[in-house]
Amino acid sequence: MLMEGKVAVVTGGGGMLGSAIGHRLAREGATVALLDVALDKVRNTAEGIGREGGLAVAFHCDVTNTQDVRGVMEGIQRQYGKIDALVNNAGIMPHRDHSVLEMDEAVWHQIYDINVHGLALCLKFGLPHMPDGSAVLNMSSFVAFMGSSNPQEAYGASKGAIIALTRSLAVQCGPRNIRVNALCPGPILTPHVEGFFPTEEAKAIRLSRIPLGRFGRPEDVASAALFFVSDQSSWITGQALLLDGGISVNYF
């Protein structure tokens, strides 16, 4: 198994993507520490992994709270002795995010606080517990590469910042052979994403832009995450992989 004997931390572990990633890493032998501000949801994920025969533990953690993040990372170190993989998946994509020309400043700050500052705190307090040869995966998005006539500019800007941070840390962590990469999913069909398509026509228009002819699934993200945090990607660092069914290359 690709993650046998490894300890993996997944933030946002109560959501659909975090849950899918946690399940996949556990199936490959990892002990998975799942972090989320929604304790009930993250416990459900951990219990589901346990029913499959995997090892997982749930932690309440607000990634924007310094004491929360420091305490949880130190607790994982005490309990398991190390963190071999850190998947920074926690983030928000509010429907009320729009153009900067009409933005609600409170929404802008909330998105940046969670998506960028929260991720940075997890790196700050997680990396000291990661041995040489470990891997970090930061969750970005295909919108960091594309403009849109229906903009989500705070979200897009936050995901672009994550790519920049990923590249900088890849250089800093290289001497310890710690790989730092970013994953940039396109539209993954979750109930939240479906909320961006108010009609079947709107959904069909978005689908028509995807050359592979379907929306992404949480399992697609989980498979890519496994690749990046396992030794299968041992000579890849500082990269931002578009996982979008080809939508970002389709011009018409």
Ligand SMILES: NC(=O)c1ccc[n+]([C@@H]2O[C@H](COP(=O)([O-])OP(=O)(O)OC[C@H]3O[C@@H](n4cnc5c(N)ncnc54)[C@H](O)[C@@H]3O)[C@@H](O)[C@H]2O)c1
Contents of the next structure:
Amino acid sequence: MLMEGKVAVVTGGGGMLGSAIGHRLAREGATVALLDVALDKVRNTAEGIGREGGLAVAFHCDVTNTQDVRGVMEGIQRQYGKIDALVNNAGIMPHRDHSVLEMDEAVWHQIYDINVHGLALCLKFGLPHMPDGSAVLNMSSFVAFMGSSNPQEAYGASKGAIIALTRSLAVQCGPRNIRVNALCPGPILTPHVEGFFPTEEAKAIRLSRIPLGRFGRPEDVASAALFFVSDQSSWITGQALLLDGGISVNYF
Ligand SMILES: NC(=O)c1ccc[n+]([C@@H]2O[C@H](COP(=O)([O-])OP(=O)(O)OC[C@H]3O[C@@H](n4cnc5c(N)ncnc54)[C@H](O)[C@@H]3O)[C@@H](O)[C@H]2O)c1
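Can you switch from the form predicted on its own and show the form predicted in complex with this ligand instead?
Up next: the whole complex, starting with the chain shown before.
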């Protein structure tokens, strides 16, 4: 088992990808602390992991709230002694995000607050508890690399900021032997993403752009997350992996 004896923190652990990552890390032997602003959702994930025989604990935590983040990270340190893997996965992608030319400032502030500031707070209060050999994984997106005729520009810009932060922190954390990487998933067919396709035709058009011929699954992301937080990637840091069925290399 790749995560035996390790303590993993997954933010947004009540969501589709956070839940899949939590399950996967627990199956590999990790004790998983799941953080989410939606306590009912994150409890469901923890209970599901428990039913499978894994070890998971749910915490209410709004990643934009300094007291919440500091309190939960310190609590995990007191309870488990360390954080070996910090998966900064909490994020939002509101349907109301369009072109910067029609900027809704409230949407920009909300997206940046959660996706960038919230992630930075988790790093600020999580990293002090991370030992030599530990790993951070930040959830970016393929939209950080690609433009779209249906723009989601605040979201895309926030995910680009995550890559910049990942690279900078990889350099800062290298001397402590803490690796910092980012995952950039393409379209994973979660209920929220389905909402971006108003018709079956719209969905089929997106699908036709994916060389591997299918949308991603949460398990695809969980496998890559396991790779990045385990010793399997022991000499990889500062990278942003596109995990997208090939959509980003498809010149259409
Ligand atoms: N689904 C995709 O196709 C896709 C593709 C690329 C990247 N991503 C990224 O992956 C991550 C997870 O996406 P998902 O599809 O599982 O979404 P999701 O909505 O299912 O899960 C996100 C979780 O984050 C939580 N959250 C939101 N605001 C929070 C806050 N302030 N504090 C703590 N938790 C908060 C939500 O309650 C939710 O449980 C996001 O960062 C998203 O941008 C998703």
